[in-house]
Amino acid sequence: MAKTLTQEFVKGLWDEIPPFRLVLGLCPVLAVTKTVENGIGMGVATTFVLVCSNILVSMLRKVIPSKVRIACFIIIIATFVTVVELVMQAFAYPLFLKLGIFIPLIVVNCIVLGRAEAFASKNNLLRSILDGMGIGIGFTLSLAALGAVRELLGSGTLTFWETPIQIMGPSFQPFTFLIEAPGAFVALGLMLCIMNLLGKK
């Protein structure tokens, strides 16, 4: 039986979350999330592309030849990256500066060309909107959460709007190994067991 439209939005919430569920896109949950601010506007700039992509993939779905389908679609999430890199640039500098290389690399990103390929191809306008914004909404909350357990453990603070928050009192040791490269796989590692038990249960 079909999903109805609730569950195309829904199921990018939970069941398919990208980084806990489907376990793609890890390389800009690990290296981005080192604050809430990176991991959102990472997330919001992904969620961008994978809507806009979807769209413009689903409208486009019976005119590209099968044969050059993934050219095309990486093509058009290209377009929607630059897009993206250019109003970085233009009214969030500083953010753009952080995010560094992982803006242009969403064009590889294999949650956009998974569900653009997996999803927009093969359905209507309607179901692949709702799709791209389920998936890149959970996207954006996976890295939100990651960002503040790694940083709130890691220094204490949460950062959003280029502003530090002190969230943990002055006797607070921060485990500033979370903030690292390395603390990134161990906080990942540790959301990914919590997500499945809770899934068990």
Given for the second form:
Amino acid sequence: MAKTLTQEFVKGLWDEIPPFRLVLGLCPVLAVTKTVENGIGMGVATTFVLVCSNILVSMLRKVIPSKVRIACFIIIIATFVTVVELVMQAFAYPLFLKLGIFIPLIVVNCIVLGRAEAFASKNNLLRSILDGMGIGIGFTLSLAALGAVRELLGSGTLTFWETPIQIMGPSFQPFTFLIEAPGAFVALGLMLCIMNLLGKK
Amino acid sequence: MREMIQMVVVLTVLSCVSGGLLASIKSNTEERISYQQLKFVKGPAIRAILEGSSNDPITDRFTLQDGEVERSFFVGVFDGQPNTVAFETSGKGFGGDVGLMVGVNVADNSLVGIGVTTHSETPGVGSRAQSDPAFAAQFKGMPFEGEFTVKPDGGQVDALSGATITSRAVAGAVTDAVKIYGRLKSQLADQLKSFPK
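Please supply the coordinates for the form predicted in complex with its partner chain, as a counterpart to the form predicted on its own shown previously.
Now the complete complex, all chains and molecules, led by this one.
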């Protein structure tokens, strides 16, 4: 049951969308989605790491001995994460200040290692790139969506490129619970619930 | 045995390539990163002190050796003259070190202004040293010499109410700055003379 190339890409956007369907990599999902901007920044950083590590793992899959494959994957992932960290410090320092420790923590994000182990080490280059892009974009969209829900209800704004835009008007009473960590769990659970309802046949 | 060697070779090559790649990226971004750090961490204090200068003080910085430590000096150009420098010192506060940027007019040895850069003081109490403009403003124009102490200790600085320790830290940092300035004054003057107009 080989999937077509389009299916490899599209599956990451709904069927296997990481935080909701695979329920993987929740730590950054819950921690950084206080604003839309943070969510998108984190998502883009993870996508870059995911695509690059998938490419390299897929290219080296015949060279890497199976006994030390996890160590090799971690070296590859850690390298790209450090690249992201340095580049973000150099070109988007305010975003780096906000995401802080969660950028280096992409190394231990189970989505990245999971895709390397479960997909890229068994599939060819093209499929691995498509898989990485699909899952990465799915992850970014989930973070952006969760960030949008939390920010819109929690502080009544949507932040893009450093400028919060007032959406809800002055009389809106912010539901600040959603900005706190428990609010992230509740919002994630409700969104998962809605997705399951929509997907039910 | 063959598998063993393959494992060692693959891991070694991977680590070396990754190390090399990271080293080259780090050396290429290092300068930009330190500029960004200065701009966003110390930048607000520097800009407040050197307000109205016609240059970018963070670009026009130089370092001088002070004993064993290296200090950065940020130059402010006013009326076409590079006559103001800002540099950082620190004092012992209530919750740790209080970093303080001090601006000095080299021409007449007066204090141009101060600004707290980093601190871990109690929010709403000691943190007012950073957020309350009136506290920083009282230093403006004071002669930059001798000791700075708070009024409860018989000095000239109005302490923040409820935050005497933080105020002492700031005053102590200014006193330190006077000492550093005294040590490096001749070198500073040389640097500013050769400053590109």
